[in-house]
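Take a look at this one chain, the form predicted on its own, written out in structure tokens.
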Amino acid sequence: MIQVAIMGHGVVGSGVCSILTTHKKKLYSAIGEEVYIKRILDLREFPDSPLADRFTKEFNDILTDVEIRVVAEVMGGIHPAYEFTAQLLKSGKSVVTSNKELVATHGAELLAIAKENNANYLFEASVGGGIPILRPMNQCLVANNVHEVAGILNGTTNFILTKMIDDGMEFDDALKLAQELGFAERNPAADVEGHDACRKICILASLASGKHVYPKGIHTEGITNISLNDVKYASSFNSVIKLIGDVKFLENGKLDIFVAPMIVNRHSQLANIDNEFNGIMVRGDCTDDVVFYGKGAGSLPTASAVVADIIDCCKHLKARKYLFWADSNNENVLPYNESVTAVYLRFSTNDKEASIAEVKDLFGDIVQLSITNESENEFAVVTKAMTIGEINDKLNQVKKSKLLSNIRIADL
């Protein structure tokens, strides 16, 4: 018999809890033990649970418990979770966790004190919920040079703008009905802004890399200003938007990172991942595009990928598994204003003809998009690629109309 803790026994882990008590047959002859829950650490309390009794407040019973092997983190959150994960690799327990924040943040220094204390720091629920990705880019895709990893990589906005595109609702509209259905949070921000996605795709990019890239300083952009114009100006190109996570990794050694709305070609395999849905695309060198789709969150699908590195855990008490990055200052990711894109550029104007001319003029070949009942003060356009400095540096010279949308255009 294995005995394992848990931290936290909210949505996760009461998952985890529920995985671990009604499929112990299976999880048996996976390993060919019984994985026991010895203790729960939660400040509240839980009656009426069949496992009352192994509840407890205090983060000590877990550390100096020698029999307890692994510990499943799903608190949320950076403190306590990363001075009690800390510890707990210290005493050479291994721990497991869905914290993407944590992992985003302190990855690098947790796999470290994992590695020098003979214990594994698993993470594989931090990064699509349900969805296997870290371990098949860790081990089924490790004969491949890594190129690219794009993806949706959050379901609220994936949600919010599915219902943009295919039901025609205003932004506000769409986000309070994802808040109703129970896929966004009372305080949204995480999510529609962009820093759910950002941590995700700074981890995907760490375990491709081999070196820690931290969120803070990746070009991070939401939804917020995303309008049904866009959405319309979009399908005229035979695209939808996306939010879209995207790491390049070119040849020089830097790293072209950032999340934003992007326009996403109908024919990507991403376009057609819908609502709560989340989509993962590796290229590599041998298997040119492989793609992960699945549900990205909730309670089972994510508690599923934590059981799954519990179990690797106990396969692995005395013997560590190869999951590791440097740690680094970003230094080997590329300034945004050096990152290489055509755009998607929509502009308020008095005067269509003038504006669209002086438009043409700073960028070049252009693409002049149009929608059904089209505004006469408004015109939109799709650039060729060129570096997001320039055309920045063309946005700043245009005098005859004003900016409302600015979005990358994907080749994905």
The other form holds:
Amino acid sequence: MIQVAIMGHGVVGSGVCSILTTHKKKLYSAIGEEVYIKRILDLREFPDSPLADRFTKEFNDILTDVEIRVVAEVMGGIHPAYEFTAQLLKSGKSVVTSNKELVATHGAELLAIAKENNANYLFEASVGGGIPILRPMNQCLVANNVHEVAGILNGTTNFILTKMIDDGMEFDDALKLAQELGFAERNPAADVEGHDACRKICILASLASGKHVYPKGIHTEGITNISLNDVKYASSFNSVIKLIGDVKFLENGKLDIFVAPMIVNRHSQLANIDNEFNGIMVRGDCTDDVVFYGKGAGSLPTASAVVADIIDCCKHLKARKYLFWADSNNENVLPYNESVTAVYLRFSTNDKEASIAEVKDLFGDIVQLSITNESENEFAVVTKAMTIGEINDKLNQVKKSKLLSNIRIADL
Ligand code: HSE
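Moving from the form predicted on its own, what structure would you give for the form predicted in complex with L-homoserine?
The next block holds the full complex; its first chain is the one shown before.
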């Protein structure tokens, strides 16, 4: 029997308990031993739980119990998850987590502590929920030089955008619905402002580059400014708007990394990933595009990945899994101004003809978009590719109209 503990009994933690209980036989057959939940840490009371006698409010009950070999940290947030994880790893226990905020902020340090103490720190559930992505990237795709990883990494925003695109629903109503369905973070700002997706693309970039990429300073835009008119103009361009986390590994060693809404052509695999689903495209030099698709949020999908990591730790109690990246100070991150892209621009104006002429003069070749019932006071164009710095310089020179939207065109 291998004894484990779970820290946190929220959406993911209760899912982990549920899978470990209901899939006992299946898991036994995977490792030839029973996985026994010895302790569950939570400050709340769960008197009706069938595991009520195993709950504790004391972290030390887990830390000092030498029989507990593997701990799932599914509390979320940085504190006290960071301190607890560091202490557990130092005591030689392996830790698995779905906590993307912690991995994105302290991953390099916690991986180093795990290595020093011959323990494992695994976090498959931190990106893409139930979608296997970190292990495939680290193992199955290891022969490739990866050029780019791009994905729809946040279920809440993808759900909201899908409702806006398919049902013409307003942003606020779609967000409310996502919260009711339990996809959203405790604070939905982390979802709608892109921070959750940023943490996830940073984890993917760290894994692919072997150096920690910290979210601080990474260009991060959310979807709060996307309007139904943007959705319509995108549709007229045979495209949909998706919130994309993207990292390109440039030949000069720099990482062109950002999170932003993007206009994605309907032919792209990522354009067809809807509702709360996530999709991640890995572009390798041997494989070409490989796409991973599935549920990126929710109790059981996320818990499925946490339990798989528990099982992996149980299989490797005496050996280390090779999952590691070095620390860095983001020195390899390309300044956002140097990122190259075409953009969709929407303007308001009192003189459409003169405004379009001005935008043409500044940007050169542009494609003008049109939608049915277009307002006399609005127009939208798509520019050719140039750096963000050049785009901003040109936009600063626009005098005859007011910029309403500025969205990157994806090449995915
Ligand atoms: N709030 C996140 C999402 C949960 O919507 O994708 C999973 O990380």
